[in-house]
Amino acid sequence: MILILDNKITQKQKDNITSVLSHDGCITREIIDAGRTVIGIIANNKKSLEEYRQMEGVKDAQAIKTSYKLVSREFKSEDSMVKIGNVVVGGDRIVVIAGPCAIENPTQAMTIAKEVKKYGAALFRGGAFKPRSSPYSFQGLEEEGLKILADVREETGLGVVTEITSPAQAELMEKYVDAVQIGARNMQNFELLKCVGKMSKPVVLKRGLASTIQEWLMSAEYIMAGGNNDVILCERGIRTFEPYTRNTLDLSAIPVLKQLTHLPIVIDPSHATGIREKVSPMARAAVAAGADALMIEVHNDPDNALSDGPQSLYPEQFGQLTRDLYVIAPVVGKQMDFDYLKKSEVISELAKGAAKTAAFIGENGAYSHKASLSYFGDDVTPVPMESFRDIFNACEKGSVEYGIVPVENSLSGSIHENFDLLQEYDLKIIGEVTIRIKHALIAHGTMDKKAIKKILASPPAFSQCKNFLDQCPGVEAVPVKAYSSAVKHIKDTSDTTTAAIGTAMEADIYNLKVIEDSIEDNPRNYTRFAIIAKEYKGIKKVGKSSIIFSTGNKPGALYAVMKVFSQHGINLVKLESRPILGKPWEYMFYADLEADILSDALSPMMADLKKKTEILRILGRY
């Protein structure tokens, strides 16, 4: 069962509850779930639900009906996110784990690691201990293979994942790798499950060859009962009567698991199909079905691989797959972020210092808030503010370390106010993130759509949902200010005739109902956000630069600048003109370049630019 504690519980009351549970010999876990403090009692509860409800400081007591307790949605309603190194599995980003089936030698491992990193992999996989059906097959390099994995991490920055086959290997795994994998044949090796339950490493738990979802979740329960909450479920195909593929990939398990458990889900289409040509289609389908991550086998010379060559993608095939995922992911509210590793390095540097804050416009759950979470995760505390200028002021004065400001929407174009503020303030762009804008109609749970008389939303939301509003004749559209949450206003009133346009995240935060999802006119609706700060020196690799410049007011002046970029082979991905503050009819140009403008190789270009411009300022390198 679970005890939901009162938000106003005193420390004395909480200590008394803990003492009673300890005296009764209860095995407990305490978590924060949806803003509530929850104590799960997973064994030896000796009191009835009503007796627990009568305890001071307990708001409610509820039974967990499933045999798997800690793994269930009943215990934790929010999705869990598991951190492997600097990479989070279970968030908005699709995490791709890629590498060979087995580590064969240092050159092979390093070559493949650099290739998969180039194409967007965030983690590297490779077997050092290989349990094989035949005792005569390659069994892995064992500790030497683990050392190679550690070298790969050191050289490339990729976190490494490998299979553990025996409790005797636990000490080596703790020393060399970032996450351990329980293979399909060991899913019900209960001694091994108990062992990894005591380890400090995240666990990727593969589904057994012929295991039910219930049995799979019970194996995950073994690990969490041992104290290790960082569990990721991996569907890798089950054995059926169908001979055309190695196994049968059960994609229906994804929506089933999303309903039953809070744990993140990774799909392994390589072992599921066993055929190279089938891997990419099933990987694409897995993302469309809602998978949080993929595990893909990649080899630079699969014809001569010591293990599972026929199912391994060539690096170029892997690159094509990740480009496909980039297009598919936003459909299900996720993103394939090719800069994830670079961003994770930034976040890692942030986490080493004192607690950091990032300002955004609006209330919790707004798109700017989602952008903050997508970029920083939980390592930085989001701070809501009422205007874009407030964000810039806070960053300049140091009351927050970072700001998240929208700069461009794929449908409505540039947010000119923020380009003007970038010109006015001496702040740097240190990164960017793009999220899909997906509007929802939100109201109280008991509300009937036909009873709606008013809809609250920001002006941009109304403009992006015109087709939906045209289908609601007689309904009054009531605009709210950009920083004000229309959804929060609905929550604060008991009006059952008013709805709001907002995000599904806001509906969850304020415990309201999504009456209709995806009501925007165009599903290809994205907003790009800039991450601003006073300065950041921790970026190790730069792929993009933003600059502002002005030219003389004479024919061909802008062309001369563009010619400099062309001569040096620099691709401009954005060019925007804005009036220079206080100088009527004179303009400043903003440009985004796919290059590190301060690299040694571009020193001649910078010299040429300075000659062709009157003002030249670097806004950011990221």
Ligand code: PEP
Second form
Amino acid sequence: MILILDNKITQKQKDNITSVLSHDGCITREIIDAGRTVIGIIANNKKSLEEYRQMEGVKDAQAIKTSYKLVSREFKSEDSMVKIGNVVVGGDRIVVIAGPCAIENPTQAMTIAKEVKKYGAALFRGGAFKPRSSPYSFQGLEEEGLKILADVREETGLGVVTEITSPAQAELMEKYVDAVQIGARNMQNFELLKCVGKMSKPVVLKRGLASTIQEWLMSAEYIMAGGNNDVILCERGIRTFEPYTRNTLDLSAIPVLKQLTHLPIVIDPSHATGIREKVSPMARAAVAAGADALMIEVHNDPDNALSDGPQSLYPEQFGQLTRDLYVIAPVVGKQMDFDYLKKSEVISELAKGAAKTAAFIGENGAYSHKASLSYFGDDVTPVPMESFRDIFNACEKGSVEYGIVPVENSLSGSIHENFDLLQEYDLKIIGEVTIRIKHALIAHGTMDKKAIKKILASPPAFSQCKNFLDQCPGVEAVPVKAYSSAVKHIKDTSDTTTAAIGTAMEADIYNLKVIEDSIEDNPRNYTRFAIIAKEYKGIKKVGKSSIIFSTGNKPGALYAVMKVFSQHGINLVKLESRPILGKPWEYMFYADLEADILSDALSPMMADLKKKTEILRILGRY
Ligand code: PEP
Ligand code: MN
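Could the form predicted in complex with the named molecule be given as well, to go with the form predicted alone?
Once more the chain from above appears, this time first in line as the rest of the complex follows.
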């Protein structure tokens, strides 16, 4: 059962609830979910829903119908994000965990780690304690293998994941690795589950060879009940009557789990198929089906691998796969970000110290909120604001550390207001993130699509869903203010003839139903956001710079500036003109360059650039 507390609850009311629950001997857990404080009563409940609803400070009480509690969606409606090192599993980015089945020696591990990193893996895997079917097969290098894993992390920056096969290894695991894996054969080893439940490391819990989803989730519950919330579920194929593959990959587990649990899902097509050629097709399908992460076995010399060679990809095959994932991920609203490892270091630096905040425009669940989560994960708290200027002001005054503002949409072009504000304020672009804009039709759960009489949405959402609306004759389109949530508007009415256009995240937050997803006319709808701050912080390697400049009003002036870039071999990825405020018919140019404009190597270019421009300002390096 869960108790949803009133947002205006007093401390006295809350103390009273806590003392009643503790007097009754209830086992409880408190979380913040979708902006609400929720107390889950996990065991020993003594009262009825109605009795709890009568208590002061309790807004609602709901039953959790499943036997697993903490892992259930009913307990926590928002997707969980699990951090392994600096890498977030469960956000908008597809996380690829790659490496050999077993760590064989330092050279093998380091060679493979560098290859998989080059091709976009964010985490490295490799077994040091190997549970093998035969006692005569290679059993792993044990502690020596863990030390090699730690060296790999040291040298490559990749977080490392390895299997724990006995509670006796817990201390070593704490010392050397970033996450532990419970292997398929140990999914119901309850002593091991209780042990990792007390560990400080995230746990990748593989599905047992012949386990139901219900049994798997109960095993995850053991870990969470022990106090470790960082659980990732890994489907690695189940045993069926089919002998052509090593196991049968249960891809339908992904949508099933997404409904039942908030935990992130990783798919392991290597153990699922057992055959190299079958790995990439299943990996691609897994991402299309909504997996958060993949675990792929890769070996530089699979013919001589000590374990699972036939299912290991060659590094180049792995590279081809990540390129395909890059194309597939946006279809399901995710991204394969080849720069993620570098960014994740910067982001963890940005989040260091006292709690940090990032201002975004709109309400919870809006695209800008999603962009903030996509960039910062849950390390930085997003703060809603009503206008872009409010965001710039808040950043300048220091009431928030960061701002996140849209600068460009793939269909409608630049968001000029923000370019003007970037010009006006002395703030810096320190990062960028691109997300897919995917509109959903949302309504109360009981509503029938045919009954819709009105649809609420912001004006841009209407214009982006024109084809869909054309197919709903007789339905009235009612605009809401540009940055308010149409979904929130319908939340508090019991009107079952009005729907709203919004994000699936808003549907989650307001406990409403997505009636139809992806109703935008063009699925290639992306928005790029800039992360702004007062100072550059945590940024060690800069790949891109944004500048504004003006030139003299004479023939060839812009050409002269372009020539400087060309002579120094600099790739320009954006160039746009914008009127200078208060000077009709005079223009500033915005440019994005693929280079660190302040690097020593480019100081001659900067000198040239200063000569050829009248105004030159660096807006950001990221
Ligand atoms: C492994 O990941 O190498 C492994 C042994 O996996 P599973 O437990 O899924 O068989
Ligand atoms: Mn293996």
